[in-house]
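Read the single chain below, which is given as structure tokens and is the form predicted alone.
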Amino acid sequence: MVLNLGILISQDGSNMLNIVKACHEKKIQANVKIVISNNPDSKGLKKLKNFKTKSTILLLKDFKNKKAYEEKINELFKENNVNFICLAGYMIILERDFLEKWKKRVINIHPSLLPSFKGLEPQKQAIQKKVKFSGCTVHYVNDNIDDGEIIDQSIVKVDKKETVESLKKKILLEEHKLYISVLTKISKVLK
């Protein structure tokens, strides 16, 4: 199956710049119909002008609550025909409606081996914890942080003179390689 993908951003958006080369490299049975960010300065968004992809801006203060924002959003990707959703440093929390509308049909990539070091700067709770080995994780998600059910993983050292940095481009590394096994092993087996 085709997955038509939306991707939602709140950051720099490297993981989906990846996702939409991987979809014009033809890397992946994919297309991205639509990346929707709730942060009018996002850096991904700008760079997402490269490329001939439909993107937009959501502002949660923009709307009477959290329910009609996201509303807004599966309106988006209803009218877009997306049939799965990325998460790519999202970080606005998904409601359960929203999430039961498109159950298994949400995941999202974390800078940590979950369940180890969830929510936010997983990386420099690693080091804190001067672990071996880090990584990152695809879940699908749920209404709770960094919880929902693990898809896969992808480990790297943390060699002892490890800075939060130099985890955090180790990490990023593996995310985007990571990501792009999940879609292509989603698109395979999805109906």
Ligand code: GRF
Second form
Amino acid sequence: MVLNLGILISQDGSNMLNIVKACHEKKIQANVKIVISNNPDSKGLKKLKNFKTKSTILLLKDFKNKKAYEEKINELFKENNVNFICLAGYMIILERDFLEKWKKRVINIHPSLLPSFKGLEPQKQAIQKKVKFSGCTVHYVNDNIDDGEIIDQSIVKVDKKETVESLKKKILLEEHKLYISVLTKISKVLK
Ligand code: GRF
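The form predicted in complex with the named molecule is what I want next, because the block you gave corresponds to the form predicted alone; please supply it.
First the chain shown before, then all remaining chains and molecules of the complex.
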């Protein structure tokens, strides 16, 4: 099935841009229908201007509550024929009501080998624990943080002199590859 993706971001948007590029270059059978960011200063959002991909900034504070905010997201996805959702550095937890509408159709990428180091600053948690290997995980999203069924993972070696920053960079490179590989597989099996 051709994936019609809706992507939610809050940060730099490098994973999002990488997915947009892969679609543009026809590396995956997918189209990015709309990108929604709750961060108006996202670098990736600015770079997205080089593509024809639609994007919108939605601020939670402009809505009466989270339910109304997520209803708007749902509405935008429906209007744009989205059939699959990618979270890419999206920092707001999706509510159960929203996820019920998109069962098995929302995935996320997290920069650790889940179930280790859930939540914030997983690279820092990995360095502090002195793990020898870390990596990234793409998983289905449920209403617990970084908890859904794991789809695929990629491993990186943590060197003796590794810093949080160097580990972030190392993992991010793997994230870009892993997200595309997972989307390729999903586009082949999803009906
Ligand atoms: C990535 O490390 C992602 O795994 C995490 O947040 C970061 C977002 O990076 N959830 P970017 O916005 O895709 O550059």
